[in-house]
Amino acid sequence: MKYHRKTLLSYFFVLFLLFLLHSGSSFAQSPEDFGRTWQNYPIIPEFSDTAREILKAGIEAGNDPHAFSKVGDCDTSTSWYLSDYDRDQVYYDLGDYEYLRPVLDFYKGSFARLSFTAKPGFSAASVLSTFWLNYEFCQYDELPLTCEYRLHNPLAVLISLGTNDGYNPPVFKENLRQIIEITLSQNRLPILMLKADNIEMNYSINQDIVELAEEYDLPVWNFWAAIQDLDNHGLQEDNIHLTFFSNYFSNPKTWETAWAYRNLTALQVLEKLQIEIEKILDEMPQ
């Protein structure tokens, strides 16, 4: 049977339209539509007894209580994620959140650090692959993850992964499990962030993150919930990247964009972490 060229073009055009309609409807659906249970987690986590035990063991092992590491993709490696807080105050203002300034002092040096585990395009597999090792600083028997931990010696780790795993979600959970287990084996506390996008179209990655957090009793930072009231839920037209403005919290326009909430909630998570660390330090023999 022969098909005219116009007929074939029309056929593929219809398939393309169906794909777009499917994509659009998936982004419009809610987590509940897929039987997901993570969306009602609080934005800022409480720290369980398990988390406190990990922090205490880490301090006793010599991990730096004033250091945290960032693990993630382009939204984690970018200079506008927390980095301004290691710079002069001309680059930011805290506005009504001036109470967070002690957090900036407590973790000074970690905000602008160029982590070996945060690069554009990184997936959960990337931080476990020697392909991405920086051999100028890392040893041949290390992973990017273990290299970062050796060089920076963080007590806690902000893990923001999943967007680049959206094209192959079945492997994400076990890779994240391996990241968690390596981190815990060194007495460092993983703090898991729920991502803003739904690139996998069924919210399965945030569900996987929460299931692992529950299995290991780890804190969950529900960033997704923090930006749901923004236009397009804080996402640009590509439904992946966050909307952007400066870190001047006293400017009302700042609060129309997702990046303000990414940095603010990260500081609030770190404040909670600082409180727990200081309690442990106060209880330990001098």
Contents of the next structure:
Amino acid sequence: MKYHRKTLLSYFFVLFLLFLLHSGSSFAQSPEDFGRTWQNYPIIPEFSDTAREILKAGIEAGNDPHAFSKVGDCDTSTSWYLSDYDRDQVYYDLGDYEYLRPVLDFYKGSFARLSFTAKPGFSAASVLSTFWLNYEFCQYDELPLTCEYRLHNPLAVLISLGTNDGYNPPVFKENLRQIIEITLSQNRLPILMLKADNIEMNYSINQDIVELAEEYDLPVWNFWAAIQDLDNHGLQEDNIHLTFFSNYFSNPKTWETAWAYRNLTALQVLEKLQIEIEKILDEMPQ
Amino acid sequence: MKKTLYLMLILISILALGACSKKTDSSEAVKPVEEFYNAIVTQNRDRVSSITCAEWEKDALREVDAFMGVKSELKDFSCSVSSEGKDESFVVCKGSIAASYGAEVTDFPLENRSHKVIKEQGEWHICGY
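For comparison with the form predicted on its own, would you give the structure of this protein in the form predicted in complex with the partner chain?
Up next: the whole complex, starting with the chain shown before.
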């Protein structure tokens, strides 16, 4: 009897532990549980006066208002990300978002361009590392970031980093800061994307991104918010990569996967940017 | 005759020891460079501060972090002293870092880098390339 009671108690103790573990993992899914503040940022940012000043200074410095650069990891280097919009229209349709077509014309050439700052496995440190420099095109005293900027001369930069920094989150913020500093020093506007995954388990990386965005008064593209209603929040089973279908916006199935939202919201961010750039260009003496 | 032979043996021994100690010194200069690349492929950031000079530590850590998102290994790797000084030497390496992400493998040849190593408090430290 004593033995049975002991066994029963051990059994309930194990059950209790399992419950704690399970509740911990399921309740700890939300950024609020970690005191995060970024989740309610709008998906498409408004551009601040600071952002406009950077754009104006960039145009005056000779940066190309029709060029943007992509900085990121495998989800940025892939041809699924924006590339179709520089290709023939058999590869995509805009469906209800046909109003975005002028955006495709405005930035023509930047969508499919292979960026020197976007590669599978890239952390924030990678774009600042001489190891990842493409010596075929870049100079020995450059970094991937400065090489990309010299060769493409973008006025704005879509920065989508952080997933691979989940392996060592504490170093992310300073490396992103360095990227921002270099970008601003060349009068180019960094637009910071909030990532979809939570590989670091406590949503700290998106928090780092918004803290830097607030510090430098930069636009934040809250892609995370755009896909929260999708199955598994738009992530594949590995909880890292985005779910994919196609870029045919007229196909309802497209909207069940995250990549459609990534490309749509990117185009909407670029549209906002275009409006600001055109205003500045209109106001500038010819 | 015997005395001369003994003297010659002693002389040869001294020369041999001198040569050995010099060789040891050279291989010591190579060590921080080898350890730096091992720190990259094993992602051992903790090792970096003890093998780099203070002014290059931040850059070294960034280079280690640059490989955070990939699996990497050293291939046909070896280093040697190319120019040797009392407190400053240069080390060159052969081989490469093979970094893989899924099926994609990127090779980073190490041949073109001349690594500066300096002696601080009796220890060699890597101080850039």
